[in-house]
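Only one chain comes next, encoded as structure tokens, the form predicted alone.
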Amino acid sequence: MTSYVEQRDGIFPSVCSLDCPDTCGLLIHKKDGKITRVEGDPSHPVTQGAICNKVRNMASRLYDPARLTTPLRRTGPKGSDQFEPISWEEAIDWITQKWKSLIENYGGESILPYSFAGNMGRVNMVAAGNRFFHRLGASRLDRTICNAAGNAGYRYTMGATYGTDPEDTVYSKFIIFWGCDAVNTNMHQVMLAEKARKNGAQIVAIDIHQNRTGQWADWFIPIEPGTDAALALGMMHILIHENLVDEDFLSQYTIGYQELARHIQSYDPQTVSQITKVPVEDLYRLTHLYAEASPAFIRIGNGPQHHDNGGMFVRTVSCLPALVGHWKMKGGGALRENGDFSAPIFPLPADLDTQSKTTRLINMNQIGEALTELEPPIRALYVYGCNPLVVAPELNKVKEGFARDDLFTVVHDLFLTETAKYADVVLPATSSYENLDLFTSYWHHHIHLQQPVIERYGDSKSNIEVFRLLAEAMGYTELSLFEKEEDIIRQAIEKSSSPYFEGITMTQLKEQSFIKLNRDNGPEFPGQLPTPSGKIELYSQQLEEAGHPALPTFTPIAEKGSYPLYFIAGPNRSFLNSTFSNNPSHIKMEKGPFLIIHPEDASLRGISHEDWVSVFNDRGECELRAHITERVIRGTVLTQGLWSDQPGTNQLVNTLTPSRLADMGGGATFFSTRVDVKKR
């Protein structure tokens, strides 16, 4: 059969790589070999045809001539853009003997791999690398940027991110979307929520900010940044207060119960208003909603779950769901995640799996301080799917390590990117259109197989490709880290513990594309969950013992000082995180970026609309333009996007955020940032 690379016109069954929940089916047209046109698939159950503005201009990604064609060696300082191009050979064999003298002076841990999602092929994402790197005996990253603190905290609740199936909220008929801009980054959410709406369903957003999903929702509720928890328990006074709670539910499905009505009492709405400045009348009409709908369903987004107390936010609101029975209903309960039902497991294979290896595990927000006052140091880095001199905190502690003489840096990406501007060797990349890979979705229960579609764009090479380049020239001999795409796909799928993947093949991918995973091969949901007592645990002796409340507690956020407002750095619509942001055509799409700010906030300093303001605190500032406007609350500003370090601008906005940890999982805390703004 010809594959869909030699086939130079037609359209071609592919899915979305990026880092979004809605993982969508795509078709892709081709004339001559390249792409024109990304349209959306109708027949994906799930996304039926709709895609957003990034996807559909993705051909201008694809074959923007800043694409990197062949390897880069720097000539210049780091940071100078000076490089000259290289062979393959070379790069590998500069990369290997840089790295063999590293191991044996200072062991396999003065490397760090340093990686994420900008890519979410399962094999050229996780399991390639994680095999690669363990027979380098290299330091390990903990990979916690986007949602470790939520899961932890859903995980202490329902035991794994095991939500509502995204396709039965269609019958809901009450929808909070509780820090999650929908319209922005699940915008296949809010199509369901739309046709639900239609049915009579109502559709509430609770955030800082009247975005696009609170212009867009029935009612908007605005709450001060950081206080959701305390939102959360105000709720469950109401309902154990006025007995709206579903005692046979309770009875069967949880643990906790008794302790939790005690512990509820000193959340009583008077205090909760204060805390959150939700006005006590909307906190009870919010909870009477809530509780009389037939099912309600909750979306839970990543905002909060970036905040200090962002974990126990999660597991505080997921308790709300078992608090009136909505879990037996279909299109009730509650979803944060779905990915523990449909991530493939990609254990290590038996020739590396002997070489056991427990080597020290640095958390990847804290990467400035890894690479500035670790001991031993961090002395080389491998980067590739991330761009952490854009998306990481603390920028300039993070670009202090970059900078560094004695680092030996390798970025592997498309793009010459802030990070790969530092870097000693540069690696060019395939998109996910240049290879074969597995795609699962975080929301939706879809496996997708993506065979790849379009010729190597210069000398570009995927992630494993690479891998095993590097395997080779270090002289490695197990056969596993040699195993091709299509085996390892066909391991995880055929060969899985996981009940979900139970008669999906390999074959069955090839024909269909895309395949749905049966949610009712695992336990009874929710009867047989996997917490230590199978139940959803309002009480959790599990957190008790990591040192946290056993109960759903409010802490307030951590950041103090002299700083007057909050800032909070979120999603736009044409970016995903720093993909995009360098893109011509993307930029132009999203105008900014801006410092939203309201209107006596903006008067205080003197600020006029469309007037640039630096916005600053003692990790740094960066320059923006003022958008005045009521729909954002008063005394936190807020940005939308991660905008690229454009030559003579200064909008790296993570230079302003902190490298602390959440209270769980090891989370990012961007949104508990203070700040103070001042015209330019």
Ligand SMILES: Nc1nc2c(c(=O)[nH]1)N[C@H]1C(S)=C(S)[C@@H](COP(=O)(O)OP(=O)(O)OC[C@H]3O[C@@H](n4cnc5c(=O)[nH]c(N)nc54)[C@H](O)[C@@H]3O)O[C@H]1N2
The other form holds:
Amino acid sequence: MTSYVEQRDGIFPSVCSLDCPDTCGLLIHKKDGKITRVEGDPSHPVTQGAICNKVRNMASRLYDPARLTTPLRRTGPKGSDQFEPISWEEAIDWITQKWKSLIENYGGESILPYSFAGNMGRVNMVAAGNRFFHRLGASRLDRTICNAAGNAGYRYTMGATYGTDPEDTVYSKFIIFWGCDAVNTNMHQVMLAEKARKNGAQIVAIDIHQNRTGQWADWFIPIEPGTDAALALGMMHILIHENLVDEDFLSQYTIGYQELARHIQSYDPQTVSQITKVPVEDLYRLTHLYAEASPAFIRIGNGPQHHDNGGMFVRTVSCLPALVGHWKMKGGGALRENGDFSAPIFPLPADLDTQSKTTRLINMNQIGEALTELEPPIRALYVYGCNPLVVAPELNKVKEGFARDDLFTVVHDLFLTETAKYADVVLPATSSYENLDLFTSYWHHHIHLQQPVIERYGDSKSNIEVFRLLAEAMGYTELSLFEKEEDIIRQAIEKSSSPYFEGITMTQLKEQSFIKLNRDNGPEFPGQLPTPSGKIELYSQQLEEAGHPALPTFTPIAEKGSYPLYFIAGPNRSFLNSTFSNNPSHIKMEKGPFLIIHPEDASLRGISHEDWVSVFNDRGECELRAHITERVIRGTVLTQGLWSDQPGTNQLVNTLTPSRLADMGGGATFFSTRVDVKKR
Ligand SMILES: Nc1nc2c(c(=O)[nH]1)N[C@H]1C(S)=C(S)[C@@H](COP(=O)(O)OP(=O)(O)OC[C@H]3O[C@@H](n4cnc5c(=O)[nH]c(N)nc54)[C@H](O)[C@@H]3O)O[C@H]1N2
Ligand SMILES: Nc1nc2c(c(=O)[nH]1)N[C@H]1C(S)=C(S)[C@@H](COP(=O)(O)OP(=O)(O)OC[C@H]3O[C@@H](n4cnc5c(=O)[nH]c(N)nc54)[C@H](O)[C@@H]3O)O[C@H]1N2
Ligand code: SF4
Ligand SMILES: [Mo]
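And the form predicted in complex with this ligand, for comparison with the form predicted alone?
The complete assembly is shown below, putting the previous chain first.
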């Protein structure tokens, strides 16, 4: 059969590779070998033919004239955009000579890979780099920038990131989007909730500003940043006092109810209302609607876990469905993520699993400190699928680290990103549409095979192709370092020890392009959970052993200090983190980075609508245009989108955010930032 790439015209199945929960099935339209249109696959049960605007316009990114076509060598100072083309042979030779000498003099731990989910393909994001850097003996990266605190918190309660099947949420009768801007960030959950609404469901959004999701919801509840655990504890207080709990469910499926019932006494509605600024009557109304719905569903967003107390927030909210017993009803429960259903499929191959020593682990949220303070120092970085000089916290420190003259940096990307400008060698990456890869979702249960649909762009290479070249030049001989994509994928799905993959074959996946995991094949849910007790842990001994309160608890966020405003810089609609922030087509859709500020906070500072303002704290400063609206609560300012630093701008929001770690999982605390604002 001719491959999709060889067929110059036609419509081909594909999958979105971006770090978005929806992992959409796509149809790629081609004419003369080039993509002319990208649409949602109408036959995909979750995508249902609908995709976001940013990916409908994917072709403008793929064919953006700024895309890299050859390897480059830096000729100007670090951070400049002065580079000259070199060949792949020269690039690989230079990198591996440098690494060999570093390994000989300082050991493999002097080298650090830095990567995240720019392309969610399991071969290119996970398997290839893990194998290669394990063989090299490099320092290990703790990949904590996204969801680490929240997932750690959820696991204390539920054992794994196992939540409601989102396709079942059409049966929910009461849906809470809790710190989740789903209209922008998880649009298919909105489509499913819309169906539920047609069947009588009510939709609530709890957020620090009335974003698009809050405007679409039936009821928007504004809350003080970082106080959500208190709100959930207040709900528990009312549920327990009014005996709205499901005692049968509690005795069969949970441990620690008696301890919890005593513990929540201190979270009476008045106290909780003072902490959260949610009026007492709203707290009662929310709790009653929640308990009386059959069933209720909570979509737990990523936002509130980007606070100092983010782990405990998720740990706490994830106890609520157990109190009312809604896990037993179709469409009831909660969903933080569902990634653990498809996670354990890429164990290290036997020929590499021979080293007894594990190397040092470096938290990616503290890359600035790691590069400027760590002993023995990191002397070389290999960055792929990630743009730390836009997305990592405490950017000025990160820049200081990347600017070190004695640091040898390689960046593999599709574009000359802010990070790539600090590289000694830049390598051009293929897009996911040029690769063979396996995709799993961290929200729904379908897995996808991406078969290459277009020719590679210029002289670009995929992550795994580069790792094979590097392995060869390093003189490594382990066969698993040279394994083909198809063999890695076949083994991952057909030899997986996961019950959810049982019966799925590569042949089937090639024919159908996506298949739903068999969730019912696993242990009974929520009957046999991977917690120490096998039950939902309202009381967690494990948490206590890790130095936290064993019961759900509210702890105020750490950063108070002398700056009067919270600063919350989250994602926007038209970018995917910093991806698209350098593409003129997508910048145009978004218009500009704005500072959203309450009228009273603006007038206190003499700021008018559309004024340019400086947002500042001890870590740095950035400049944004003020948008005055009552949709944001007083005392909090916010901005949306991780904008690149276009010439003449000063809009890198992470200049202001702290590299302090959250309470659990080494997670990031982007949203626990304090600032002040003044007219520029
Ligand atoms: N269009 C688009 N989609 C995306 C992304 C993107 O960049 N653009 N990024 C993807 C990625 S990597 C992720 S992790 C997800 C994230 O998507 P979401 O899960 O929606 O998380 P965020 O957008 O980070 O934050 C959600 C909301 O939390 C609110 N928030 C902040 N602090 C608090 C608080 O203390 N309490 C409450 N209740 N709310 C608070 C913010 O105002 C925001 O509206 O989206 C993915 N999808
Ligand atoms: N202030 C603030 N900061 C945040 C957040 C926030 O809400 N607020 N969100 C945080 C979150 S949740 C996340 S997940 C992170 C995300 O941060 P990142 O993981 O850095 O995500 P992107 O900014 O999308 O950058 C991905 C890069 O990978 C490149 N890429 C794409 N495909 C490939 C490929 O196949 N190979 C290679 N080598 N490169 C490829 C893209 O071109 C892009 O430059 O940002 C975090 N930073
Ligand atoms: S970014 Fe999300 S919503 Fe848009 S196409 Fe990709 S998976 Fe679907
Ligand atoms: Mo993320």
